[in-house]
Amino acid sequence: MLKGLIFDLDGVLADTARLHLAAWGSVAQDLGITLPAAAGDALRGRSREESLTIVLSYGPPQDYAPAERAAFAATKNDRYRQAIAHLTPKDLLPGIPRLLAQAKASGLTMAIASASKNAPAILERLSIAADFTGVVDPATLHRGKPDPEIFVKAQALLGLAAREVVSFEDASAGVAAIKAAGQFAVGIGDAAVLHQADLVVPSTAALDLAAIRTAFGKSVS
């Protein structure tokens, strides 16, 4: 039985994934890289570290020392905090207010799994926190997607098994973590590069909380 949703944040909720990614531009720019088209899906869902070794791999090999690792990824987390300062409600993707308005209707609790640390701030900013019975704090988890770790702390902040529990992506990393955490993984964007999903809509605009419960009933009868 369909008991909870857990969502990731950049790209599922809001279209955040363009503030990360124009921040890391940013950076890059100040390196002298150039970061390609593929540096998107590269990046999504990534923890900090993680991408600020994807950022660097596009440049000339250099060993930087920490500190300076350290610096750039403050540099890049000062400037999306610059960027999320200006979200509102009106930055919610198509559908998802209908979406969580329809899981609440339905006695739904609902969890966060995002690698940002600066999830709490930007769901304040969207007017959506209270929707949320947890947020799995980045600062606790040992490994990043596609490792499940984030989807399993996620669905134990809702007390529930895995077999309760959809959970939504847009990155092929998140969706391999979400299966490997023996949920049920809505993917959002590109069936091709989401085909490890149990149900893929083309954009946030497609979901539908009756759609999703039938395709979820299907995979568990």
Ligand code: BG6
Contents of the next structure:
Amino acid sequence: MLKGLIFDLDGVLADTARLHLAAWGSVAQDLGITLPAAAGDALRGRSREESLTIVLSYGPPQDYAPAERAAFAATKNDRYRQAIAHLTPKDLLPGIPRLLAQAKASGLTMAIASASKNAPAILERLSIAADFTGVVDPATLHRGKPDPEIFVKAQALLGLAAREVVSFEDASAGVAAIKAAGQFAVGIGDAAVLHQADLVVPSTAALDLAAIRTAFGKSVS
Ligand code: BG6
Ligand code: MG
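Having displayed the form predicted on its own, please output the structure of the form predicted in complex with ligand BG6.
Okay, now the whole complex, with that chain kicking things off.
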């Protein structure tokens, strides 16, 4: 029986995946690196440190000292934080206010499984922090997505079993993490990229709790 929902944040609840990408794009530009189109999915769901490694991999091989790497990551975060400072509840993605309302009305408990250390600040800006029983602290993680650790921790925060939750992701690494945790995965985006998901919708506007329940019911029966 469905008892809980677990959400990635960036690109699922709010349109912040493009702000992460833009901030990395500007750091890359400072370094003379142009991000290819594939960087969009490659960077989604990856920790700040891993993202930096991916960004640098698009440039010529170069050995940066740890202090230089830390400075690049800090610059990216400063630029990203400037961008998210302007977020308001209007920046919830289409369909998300309705889905959260449907979930609350039907007594589902909810958690956040985001790799972002900025997630708590964003939830506050979007005025939805109180909707979530648990927010996994990414600082406690040993391994990032596609490892299942973050989704297993979110499920534990809710006190539920894998077969009692549905998890939402916009990243292929995130969908892989959900499936490795043994949970039902709803992918939001390109079905070819998110092919591991149990259900894929093209955008958050198409999210509907009744349809998700139907697909989930078929998967556990
Ligand atoms: C994820 C994003 O949610 O958080 C990634 O999809 C980002 O793009 C990661 O790198 C870490 O975010 P932050 O805010 O801690 O740098
Ligand atoms: Mg995401």
